[in-house]
Amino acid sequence: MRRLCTAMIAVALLATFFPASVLGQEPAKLSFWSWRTEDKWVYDRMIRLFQQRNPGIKIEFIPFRAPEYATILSTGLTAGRGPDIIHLRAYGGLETFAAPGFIAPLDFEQVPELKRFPLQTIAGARSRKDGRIYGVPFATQTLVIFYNKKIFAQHNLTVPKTWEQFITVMRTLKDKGVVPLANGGKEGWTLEVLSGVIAPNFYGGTTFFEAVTRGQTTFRESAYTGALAKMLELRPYMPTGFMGVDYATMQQMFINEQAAMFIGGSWEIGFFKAQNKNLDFGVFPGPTERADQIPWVSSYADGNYGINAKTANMEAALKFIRFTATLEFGQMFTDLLAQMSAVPGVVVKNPQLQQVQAMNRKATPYIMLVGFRWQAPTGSTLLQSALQGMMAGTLTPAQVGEEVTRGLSSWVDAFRGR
């Protein structure tokens, strides 16, 4: 008897000071996909701390392009595989793993630290078939003006608030050969950003938000197709054939300082540093009508964290993504990639996201991404199309309007016969 209980003692030691793996046991292996290339260095980064303290646990991170991501995924789920741990869109795009069963429903008793998120965060984690919540927010994104304050230094001009001091700082720039805007059209989603910038301090922001949500109005709303046809006014300030110039080349003229002004989101931020160390940048808001007005910025989740409904390793899977809920996951994300993190009580250090957390004190959904991003065809498919053909001269903001509204009334019954 001494001797057995001698031997359980030795055994519990050596549980206790040596992983699994020294006593015989495989780790648990888990893969974790993702469309962040880009970021890829980070997560290993963050995944080797889990690892550290979790030596029964090895995670993969495996990014795929960004396009070609949600069809990869797609496939993989359908066939019953997949990855552990997946890198999941928000709103409309977790919808489409979630109601079929291809993610693990999460609560507050499996992963509390969800309980301290913001409900406008968890949002874009939850499902509106059945309400649940499906994955842990990663990020929020703000779209913003970027500017080069060299150039405007250059040419003595000031941070513009009003929409008319917006086109006359783009006038003096272009009179001086300076391109005002780097942005182009050729790919539409960079429209639909263009356009989350400009028309919400026109349309009314979370008013019309919430009155088009709640099918008390549509987007042939003179109000919203008047803050489009701002953008038509953008048009002489982007770059020479601006309808065939496409994302990286829009990037490169900013971050080359060959444009003084760039129309995206606060994910740029650590990119543009990562490219040119040497480029001195500022944000602002998209301009007001008048200067007495606060300019509103449309900000939404990011994405999510989810586990596969059929991974094996369900309770390692766990592990991790309450990992990824904490203060400490969120810090190091925040820190590392330039990023506004989801978590709760992360401290900005960086200058210019800075400037957005600020600005995000008057923030509106980003208004098809939040409101209608959940069936087919999407909100934003259809207004990227749209806006194109405005863009290029072939619509008008009206017809942008009757066009979104129409294919959107094939499955939002508020817009069906109006």
Contents of the next structure:
Amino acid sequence: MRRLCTAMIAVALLATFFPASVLGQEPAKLSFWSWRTEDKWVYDRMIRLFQQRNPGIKIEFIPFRAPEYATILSTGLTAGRGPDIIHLRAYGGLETFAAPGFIAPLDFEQVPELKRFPLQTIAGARSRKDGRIYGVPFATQTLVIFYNKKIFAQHNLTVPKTWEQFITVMRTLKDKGVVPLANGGKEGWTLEVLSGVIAPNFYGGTTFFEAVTRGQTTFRESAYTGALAKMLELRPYMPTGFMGVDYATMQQMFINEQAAMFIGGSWEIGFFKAQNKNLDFGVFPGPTERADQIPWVSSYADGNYGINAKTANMEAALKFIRFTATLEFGQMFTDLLAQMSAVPGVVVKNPQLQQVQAMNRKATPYIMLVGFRWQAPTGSTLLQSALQGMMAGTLTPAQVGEEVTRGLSSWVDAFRGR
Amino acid sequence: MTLSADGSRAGRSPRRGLSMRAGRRLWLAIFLAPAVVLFAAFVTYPILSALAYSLYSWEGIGRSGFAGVGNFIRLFTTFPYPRLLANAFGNNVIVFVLTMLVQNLTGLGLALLLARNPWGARAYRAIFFLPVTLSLVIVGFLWALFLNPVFGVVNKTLGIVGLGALARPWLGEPGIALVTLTLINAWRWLGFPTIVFLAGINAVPEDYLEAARLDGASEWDVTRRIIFPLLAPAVTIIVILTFIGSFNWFELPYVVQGVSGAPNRATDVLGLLFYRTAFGEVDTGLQDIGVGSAIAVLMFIMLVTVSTVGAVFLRRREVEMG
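Moving on from the form predicted alone, kindly provide the form predicted together with its partner chain as a structure.
Following is the full complex, with the preceding chain placed first.
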């Protein structure tokens, strides 16, 4: 009996030295890292579909917590142990991995589906260093205002179009004891989003974006600082002690119908629905100065699926990457996550997302993310912190413009000495 | 091994002694090896690699050319780094001073009270020490909830007792956020200096105190002239540990305020600044490993220098018992 056991153990040990892959039976195993912990069920579903069609490939979706993702990915890639398929951010967030050569460049021959993607979306997947594409864009996001339809109806309010109407709506709500806006300032990025909704209609949208990215003007310009000053008018309508209100509290206030409006991004739609099925909400763009203006909405490419330049399974990884660029993948992405897939031709069924899609006819690049997140210190880092100062009353809008311009001048040549 | 009285073993001792010495060394090496290996892997190597990183320029997460002191020059001359550095350093100083005043003085007071063995002293000792045993992440999370301006119990309680006017966004107002964080930290750590001071007080021989009392010294005189001087070694430890803790402060501000030192860098400390610069903010800031490493090197030099000088200075003031 003992001999038999020993023999069995020996066989088992020997077997580990001769894995089946050597004999060509084992499928190619690929890892796919991401920061989207909450979307794991969707990715698992799409991967199952892909695997059914490609029996020789196995993909494991491994999400990490968003705050640690960039650090984990950096460590993995520099140690030569990164994943095969990588969920990447867009613009500068992609550049930081692509420029040093950690990501495999893609071309139209390898991924012909990319030809159909609009240039603005592809811009988020392109490296500034060599102009090449490093991923398949997965979503576009738009910054908007959400409102609770039930609360609006209770107080006979209609969706505001102009700034004046917007303020009137908020004043009415406040007088009736309703918190008009759920937004807070504890987390700087939520203030940058707030500025992305409010400011473009006052600084002139894409015209200013192009002027400032070309270095013809700076963030000191009064059009920009004046637009930021509009944000100060929102303070009385934000929750008491709004500077201590974090993102989770903002969401909870809107989801639990404790606040009538929430200024945020289109990525919230799926989450709001999932948290409170009875929440009846609509979407409207940032208000304009005059009624006859068509409002600008800030939008951007959210991120990309890329391939590790050092992957041992390049062919299999490319197959999966091509799959992510198909209409079928895009449609599932939009249907399951209630987010705008970056794949062209996807039909949107969600009513709020349809509204967002319509607003996107006059979209302007989300200014810091698209234009000024290419090197450290990024425009977002500078703006978020300065906006906290402005909303807390320690900085003026002009000082915010000054801080951002001065900080950026360390790598934006056109700002130097201006 | 020394010479024996009759010298009989002396003849054999040179060889045997040598081998024993060698054996002793071998044992010492074996016992020290785990610590040396761990120290080298987790302290020496990271410090040296940070020093090396700080001397290179970086392209994203990839190392490019040798930069010499370029990153240090950038840290001290290119806006916004010099201001961020000065601001974070200043905040570390505030944290140190406040912690000394609030946490350690309170700890000393509690230790003096507990040393008199009041009713329930053991229970109090356990209660004061309890928060020290709690996970820092839990402490940060709980206090962030308590201080939440919308749902938090602190502002709600103030409202109920008629002090609603004092309600504040405790963690969101630039003027008070750092003080709030330091107080949370003091709440968590209070038990530690209390126990160290209490151990120091209990170590003072009872006959010293009795002799002083027989000579007619008041309780305050006993405390001031006997307990305090003999407590100096405990003070040295606490001051040095508070200094290192304050200047390495990272976990609590990170858990409660995130990596940006919100609001508007009001709670930014060197640890956060280093982390943020080297590894980037969640998805809005990029990695700048060169400048980040330069910050780490500066922090290390400062901590080692000040701790050493401080330890030497404080040691001199210590009084020997006996």
